[in-house]
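Coming up is one lone chain in structure tokens, specifically the form predicted on its own.
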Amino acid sequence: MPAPTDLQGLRALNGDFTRFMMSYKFGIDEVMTKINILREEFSHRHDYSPIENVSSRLKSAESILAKADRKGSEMTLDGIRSDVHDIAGIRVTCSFISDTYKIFDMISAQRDVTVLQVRDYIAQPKANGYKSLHMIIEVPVFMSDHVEQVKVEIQIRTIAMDFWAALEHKIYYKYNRAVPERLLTELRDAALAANRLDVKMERLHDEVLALASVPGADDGVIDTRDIGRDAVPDAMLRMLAAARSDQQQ
């Protein structure tokens, strides 16, 4: 059995690593809260939000150590914290390419958000056709005894490109990164097709917005947040009044 001093050392190391991981978990919580507030506030102000979906992930200990080893990092918590920037990750999906930049601007404008790095794979796509906007930010996390500056990676991409990226990830995992050239070619073609779809859908969306002043038909759907806000139609009020009168007779 380990000596008591060894057990105490192991407990201390385990506690340090737990706090290390919790700080990234809290960093995700902070940024998720910010993004969800922006999403709801934008919807109320503009009847539309560029944010379609938000998800998060926290790297496992094994994945963190493997990446730190690949980067040649010092194998200490401070060394890992300094070199590995995607321990905490958030993915934001949107409908249109232009929305990715709107989301980027909204996040960057937060007073306590520091943008450390930006990789614009939309303006400069990867060789495999991948298009996305990546940013590394730093946010303060208020712990019980200190404030921790935590790095969070945010990936912003369209729904079409998110679907493509999910499939590409599965293929690389299935083939243990040794993907046959035929599949790589098809993946590049699929990425180009996804981008063409993004461009076409945004053009159609812009045309619809240009017709905003033209009255259209009611789509028959109400946003549940509008219950009690909109006036009840006169025809509905008359119908209810007549029904109540019949019941009282």
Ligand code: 0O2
Given for the second form:
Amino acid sequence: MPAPTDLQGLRALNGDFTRFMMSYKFGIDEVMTKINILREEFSHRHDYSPIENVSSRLKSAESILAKADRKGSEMTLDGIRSDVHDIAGIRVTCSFISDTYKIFDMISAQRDVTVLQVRDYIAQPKANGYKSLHMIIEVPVFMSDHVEQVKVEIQIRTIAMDFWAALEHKIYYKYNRAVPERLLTELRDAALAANRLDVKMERLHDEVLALASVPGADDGVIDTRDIGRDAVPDAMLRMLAAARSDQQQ
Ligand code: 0O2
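For comparison with the form predicted on its own, produce the structure of the form predicted in complex with this ligand.
To see the whole picture, the full complex is given below, headed by that same chain.
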């Protein structure tokens, strides 16, 4: 059983690690807010959203230690902070390849964002077929008594790239990293097929955007935020009036 002084020491270490992890959680909160604002404001201005989905995750303590060990980091919180860049991770999925770069530019242009590293696996895919645009940024997090610069990794990719990466990740772990050559070849083929789909969908999208919209065309849905704001159509008002007068007779 540890002596009381050891226990106090352990509690202090526990507190250090909790504060370390909380700073990354706050980093994620800051960047999620930025991305959600971009998403909402962009869709309002351009009538379409370049972002399909945004998710975040914090690396587990085990995974942080394994990565620090792999990188030969100094095994202290400072050593880990300086070498492991993806403790806080955010993934943004977009419909089209050009949207991934738009999001990248909009994030990079923010005054309190420092871009520390960029890996463009979209322009230069990995040998296994992996495509994604990675950026490591640093954002200020305002604590009660100090400001901390926190690193956040952002992965930006299309839905097709994300579909591929999720499956490849699953296969990789299923085979404990020793994936049979046949599956690796199929994965490379699938990555090429996903890229062909991305290119074709974007071309179609551009073609449709270039068309003038047909006056009065209606896709049959409304945004829930517009309930009460949009005028109720005459036909609906006439129907309600007729129903009311039937009830009164
Ligand atoms: P997990 O479990 O997703 O967190 P670096 O520290 O920057 O020098 P690192 O971290 O390998 O080296 O950088 P890189 O290449 O930018 O990769 C970071 C993350 O991208 C990985 O984190 C994966 O999430 C993802 N990634 C990179 N390559 C691949 C790939 O080939 N397939 C898939 N599915 N994902 C990939 P982790 O920590 O490796 O994994």
